[in-house]
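Just one chain is shown here, as structure tokens, and it is the form predicted on its own.
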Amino acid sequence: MSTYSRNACLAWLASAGLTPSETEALLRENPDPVSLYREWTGGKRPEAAQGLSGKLQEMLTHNSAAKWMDAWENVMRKCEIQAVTFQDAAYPDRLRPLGDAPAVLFYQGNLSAVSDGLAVSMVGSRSASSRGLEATTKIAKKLSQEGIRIISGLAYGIDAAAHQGCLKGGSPTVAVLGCGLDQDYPAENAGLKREILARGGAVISEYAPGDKPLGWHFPFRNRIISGLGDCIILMEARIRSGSMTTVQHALEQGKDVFVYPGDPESIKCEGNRQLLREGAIYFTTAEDLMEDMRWLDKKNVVGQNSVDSGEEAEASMTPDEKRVWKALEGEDRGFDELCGITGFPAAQLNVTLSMLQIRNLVRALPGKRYQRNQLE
């Protein structure tokens, strides 16, 4: 039997499409991926495999073939891709508290850039305005000059401007991808990716080398973007967008959400306006954010969201918010359950829950469940 590296065996494990909890269960039973691979290909199944569907077990068996393992071995060596698991000391501490933290994380570059010092997650529209791009670059550069790293997703628009601004400021920046690290996606940002790595930053992903940038990967990877920051900045976004999904993740993780006002008449900033109306933290400069985060030696002026009285809260709710509020009367409910009760698609429910959480009317519980807050 061929001997494969730990990195290649982790790529095999990540390639089958298991959930983080399913992968974690396998690694808890056998923390050595090489030993786990050998046992699997030798016909010995760990007890944790009994919790996997037949399809997932078939996928792990199919992907354990020598041609796939050789391919992962070669691409990880060629692209200088490394991998860590939740059990490794090098695994980013900021991700450990997440209920759905990736069990395996692939990276290129300097992994310490992911964990060291202060960090801000910065997100926004792919089709950003020139004003939004200019403001993003300026704010990211100033934060970077103060030693604060920027976390973003290497997409067109705001993401790219955030990374570029951070590089101009001299601090490392971290890009979180929704595909394998051997994929240059988007292709136009391949040069930016190389510069991030050359300047001491990192590019990370929970997807195995070879995994394509599928649409459903990106909303899921956004929890990593928000999880790696001490807070999150929204620069420009439509109400129903991937950026608003990242805001939702940030709220569930207990992170402060800072919103740039943007163009008051642009549809590209409709998400900004909605979040600000509901009580997100308004800011226009890097200094605003640093002061509110107590990163400057100044008087704390952090704006705290107050909890409305019951009458005030319901009177100020939108029809969508009232429907979710009513669905939560008397008990907490899961996200899928709320979708069924309200009839809202997932994207619409995400936005509505975000607004209710920003106003401290609803709070997130473990397991993607939600509950009303007590009102005066």
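We call the rigid core whatever largest set of C-alpha positions still superposes within 1.5 Å between the two forms. Just so it is clear, the structure is predicted and the values come from calculations on it, not from any experiment. Numbering follows the first chain given and starts at 1. Compared with the form predicted together with its partner chain:
- With the core superposed, R38 shows a C-alpha displacement below 2 Å between the two forms.
- L338 shows a C-alpha shift of 2 Å or greater between the two forms [criterion: core-superposed Cα displacement of 2 Å].
- Taking the rigid core as fixed, one finds a CA shift for L27 smaller than 2 Å between the two forms.
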Given for the second form:
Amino acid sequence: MSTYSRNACLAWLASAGLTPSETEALLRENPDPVSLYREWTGGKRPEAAQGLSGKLQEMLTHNSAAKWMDAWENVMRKCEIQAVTFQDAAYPDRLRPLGDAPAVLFYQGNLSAVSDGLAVSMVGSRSASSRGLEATTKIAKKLSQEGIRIISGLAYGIDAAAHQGCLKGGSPTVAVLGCGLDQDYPAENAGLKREILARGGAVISEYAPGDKPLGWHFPFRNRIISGLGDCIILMEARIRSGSMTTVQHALEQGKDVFVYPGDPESIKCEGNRQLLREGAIYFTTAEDLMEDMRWLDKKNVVGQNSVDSGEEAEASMTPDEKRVWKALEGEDRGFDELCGITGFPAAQLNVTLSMLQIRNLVRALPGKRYQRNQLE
Amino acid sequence: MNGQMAQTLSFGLSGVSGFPVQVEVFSAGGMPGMEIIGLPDASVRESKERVNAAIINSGREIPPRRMTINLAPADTRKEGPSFDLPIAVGILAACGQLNLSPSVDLTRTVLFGELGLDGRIQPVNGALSMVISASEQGLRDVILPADNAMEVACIQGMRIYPAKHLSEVIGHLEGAHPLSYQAQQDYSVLLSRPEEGGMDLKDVRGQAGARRALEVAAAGGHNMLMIGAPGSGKTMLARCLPGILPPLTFSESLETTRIHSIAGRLAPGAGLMVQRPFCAPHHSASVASLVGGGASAKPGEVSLAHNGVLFLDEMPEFSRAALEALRQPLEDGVVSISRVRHQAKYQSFFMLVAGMNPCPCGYYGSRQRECRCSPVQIRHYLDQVSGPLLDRIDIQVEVDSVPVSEIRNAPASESSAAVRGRVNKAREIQQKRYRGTRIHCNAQLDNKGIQAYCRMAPEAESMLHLAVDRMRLSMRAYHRVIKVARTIADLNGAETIGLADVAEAIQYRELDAKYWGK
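Please give the other form, namely the form predicted together with its partner chain, since only the form predicted on its own has been shown so far.
After this comes the whole thing, all chains and molecules, with the earlier chain placed first.
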């Protein structure tokens, strides 16, 4: 019998179909997964495995396990996937108090990014409004600049914006996946994932390499996202959504829940409204959050709020640009609306908008709407 | 009794051009009957029944003899019922029932028309092409269905005899009741008639941005894409386009009317087309119906839209194959269709105007309603429109719906005629600039042409480079922006492209980054 690496044996164990606590109990008895594998596939079946289905039982015999093991060996080496168990010292301390903490955790990148220092979980909808995305990036960036890491789920929308914001601010960020770490899911965020790893962050999952992104993985995975943060931020969510389950996990774990107000009209923020009514913490800026979490002394906060770089930009504008800039104060507007307010014909308005866009002062939203850019 | 021969002259159709067909009738003794040879199709073969009845109903009779009718050249397929009239006249002549007037030469008189059983002459498809070919062959006399007469009235140097009934033709050929020939018409007379129908821009309320985009598109012949929620007015705007384009020139009108005539799309009695065609095929359209095809290689919508506008509403709903098939005509302005028995080349130089929703539910980015599509759904939807096709569209514009309350209060807008005035001026500038080249309008400029004709002020150029960088414009978008800026400068009457021209043109290119960008 060939010997397999500890990593591959842990992948096998994570795929055995046991609950996290059953797996944890097994590992407590026998902390060496390699010998656990050898015994089990050799015929010495632990008690916890009695109730498993036929297919899983079959997989756990030596012959059929072997072909999986080779695949795991390969993919874990190729994708540089490591594994830690609850018993290991490297296991993130924040997850230990969780009742259903994963017994085995797979990771890529720098695992210490998961445990060191302060961390905030940021969640929200995949199809978020442009305003919500912008606010997410801004808040994440600010927190990151203060050395606070962002935990999120690498999905489209708010998740991606949160990771990106954190990277811009310079702190490492952690993505928790609902599938094996070798899977490129979602495919469009593969580049973001590489960037997270390149910038000293980590990507973690309780699912073994090769596990597909199945629908039921995600709500379950969300307990890790909420568990890894010192508090949690909800940016934008419908009432029936994964983000709301994350908030639920956070409440069970006793974490503070910060909710961004969002657009009071939009259906995309109905979850925000419900949580705020139920007493979640209202916040609009990173400074609000740091103040409430007592991560910042007050003097600093006040100083931050009074900065307004809009005036400086305004000084360099032509009269036409100023007129459009004024019209965009406080809210985004449609092209026709701007025509009406400024009195410019379409051609002239087009010219002015182009100039403002090129100077990064204004940006275009889908639906021929325009918005002031948040000034850095 | 010995055999008797007679010969008449007609025209057949191959693609957009006509070719002469000698209709030979040989009447001999033997078993009575009638046989048509020379590769006739079903409608030509059935001709003998119509001819039979029509001759009897014109007061003549067919003697019980064996009749052989040959349509020469015998190796080319003949289609359609337009040979009824020459066959009927040939039979009468071969049976000695026609006392030809000495002033008539049957071999130099072109005859075509479909016969009804009662002897009436019905209009046929392709009359314009046949008459043009006849004129090229040096022929002068044409007897044709009265309903086709207006169509060919502008062809100079012809004597067109419109006829309504077979008996009129007989009377004319015998000299008993000569038909009077139609007075020739000048194209400018058609042009000066008041235009009818169509949409006018003055009925479009609000939509300042889209109206301006439409004007620029018309002025430079640019293809255009409109993205907007359902009911935002994309179709209405597109329908206004023919009204602000300059009217067809005579040669353009001949080209376009010919194609419509062959496809049978001209109304009976209609003359040359003056307004540019507007074709709006439904998104269930097949490849063949779009670019042309079928057993006899008929022209498709792209050719019917020749010199006009092809409007594809709900573009992503069109089949992928249909959209890809548009690439050749968009590039070359011509489609070649090859079938086993027919090859045809149809001109298809059109302005493409496409409308689409921004996502499957239609409300992505809309203020009216919240979009319910997932990011993946939106991406899939947008990806239905391929990059190469998108690259051939110079102007992209978002159309947002105007709330009902604003529609009511909005002041009346500028009329199509006013906009057309500016468009015409810009087109005249282009005609002058491109005289002696194969280019008609700015949209046709290639990279070389851009180098030669699009001189930019230095500050305009540096701003464009900045924009490419800041607004993530692709290299292809870069060239499109210059072309559109050229048109905007033409609208302003400026020879050098200025800063403002480029800045405006950039606004028509930002959807690349917004919707398709990554």
